[in-house]
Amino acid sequence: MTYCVGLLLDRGMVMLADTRTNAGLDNIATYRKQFVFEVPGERVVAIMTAGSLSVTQTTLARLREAIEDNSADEDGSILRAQTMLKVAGIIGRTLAEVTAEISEKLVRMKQGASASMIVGGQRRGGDMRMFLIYPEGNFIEATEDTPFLQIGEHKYGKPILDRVVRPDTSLADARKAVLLSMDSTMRSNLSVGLPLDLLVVERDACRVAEARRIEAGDPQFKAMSEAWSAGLRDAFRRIES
């Protein structure tokens, strides 16, 4: 399993993904699930993935192929698409095609394969937007009412986002919120784990402001986790029963 979360805010977007992948307790591995396609100052597109690795890796390989294909037009390449809506459409179509192809190969073994993705970004002169793309290729968009999207093992990390994240949340507080959301998830589900990939993009910059991998034992993340646990215990003790 995995956990990915993306926040779309007035000041920009923050995205965080874990890297743990497992096919049983004795088969755990690390795979990157956050990918960035960038033409600094012109456009930036970030993708996070959850689900079958065969589906997500094939989908990303086809997206890269289209980027490298000089004959690909704005309907085929996410770095040539004129809007983020068209980017979401290209990714959704590719994901649906790959899901159908791989599922067809597995049907004889009575197995299936699917994946979902969070896509966020901006092109110069356009709006910053973020979408959750389903295996069938359809998608929903982050809005002012719900400025965050999650895929994978999302239930443990949702409460803090519901309570603290608003469109006017600062990027610094958003960064804190996604890290604590991930910390809560890792404490409750062993299928989600370090290292983590953190991405911050400021609105209208069309370039990555921060891209950081957080490894096991990271002192800042450890201190934040311990402070959050202590704060929750203190708040619990102070509430009258």
Given for the second form:
Protein chains: 2
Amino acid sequence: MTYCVGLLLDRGMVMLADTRTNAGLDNIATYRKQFVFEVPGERVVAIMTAGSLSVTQTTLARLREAIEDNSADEDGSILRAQTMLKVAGIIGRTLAEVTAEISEKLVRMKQGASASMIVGGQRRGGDMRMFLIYPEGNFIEATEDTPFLQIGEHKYGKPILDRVVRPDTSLADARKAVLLSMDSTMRSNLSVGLPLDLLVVERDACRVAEARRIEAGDPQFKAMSEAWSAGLRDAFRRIES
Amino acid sequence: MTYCVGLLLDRGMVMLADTRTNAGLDNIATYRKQFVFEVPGERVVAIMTAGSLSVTQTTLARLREAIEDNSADEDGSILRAQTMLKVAGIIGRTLAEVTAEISEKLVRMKQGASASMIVGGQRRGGDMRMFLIYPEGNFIEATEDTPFLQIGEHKYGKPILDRVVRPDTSLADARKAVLLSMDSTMRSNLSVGLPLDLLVVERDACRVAEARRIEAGDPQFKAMSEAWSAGLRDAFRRIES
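Mind pulling up the form predicted together with a further copy of the same chain next to the form predicted alone we just looked at?
Let's see the whole complex now, leading with the same chain.
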């Protein structure tokens, strides 16, 4: 399983992904699910992935190939595309192609393979935008009304986001909100797990402000998780029944 | 959709169900999903249902028929069965039969119908027990390690239960916990909704201590919901980021 969450706010964007993958219940591994492409000052594009690892890895590999291919034009490379909408289009198209190819190989086994992605970023002179891309390549976009997007095991961590995230939420609070949302998810679903990849990008900077891997046992994350547990129990205690 | 939750604690049991049903997205109705059978001082059996309404209504109708049928023996009537385990067996068997019959009618439409139930109760001289009954009639039981059972839309409301419910939780706190668990669920899933049916049964009393319908706009529930929101936001604010 997987949990990835992205927040698109007035002051920038915050993205958080776990790294646990499983084939069945007993084949657990750690794979990065957050990928950042940056030309500092010009653009930053971040991708988070959920779903079949063969689909997500192949999709990322093709996106990287196109970036390195000097003959790829603005319709092929996410670092040359002129707008974030076109970036989402390239990723959606690539994801749909890979999904179709791999699903075809699996037809004999009566299985399918699919994946979804969250893409956020900004190009100099353009808007900061964030998209959720479905396996078929179509996508939706984060808006003022719903400034966050989730893929994977999204339910356990949604109540905290519903309650505290607004477009004018500060980046410090946004960071806290996604970490607590992840904490609730990991507590209820063992197939979502540490380490975590956290990314913060300030609006109009077009460069990464913070990209951090939070390892198991990270003292700051542990303290935050414990403070949240204590705070919740305290809030619970103080409610009149 | 539906959300039902039952807690089996040292001091008794607490059960809470919503009442919203939907056929598709636009056909919303209110149906009771919590049913209490009581012979005060002798036994109390409470059933909560999730799933296809035609299955749950038919199952309940047959259980009631058997109760009223004076020729039904201890293997037929949940008010004559000698143990809670046998009560769960009768309900499981009836549910599986009804599920099979209705699914057979739906075969031509390539659809199935199913339902699951939570059953809790106690008979004088016996243990208080609580079971989750699957559509096929098999069941699991609440234990000290996991003193709560949920059916329907269970994920949004699980984090609060995970954090505060222990076997030695008081019935007042248990009542508060299920109501807040329901509150989180209703906030995130519109197809779970008021009114709610709340039941509290003290251990060894073999009678209902509290059976209350909480209607939309209930001032006490509203105050609790608002206090919880405020408490969560306050706890969030006080965590160092």
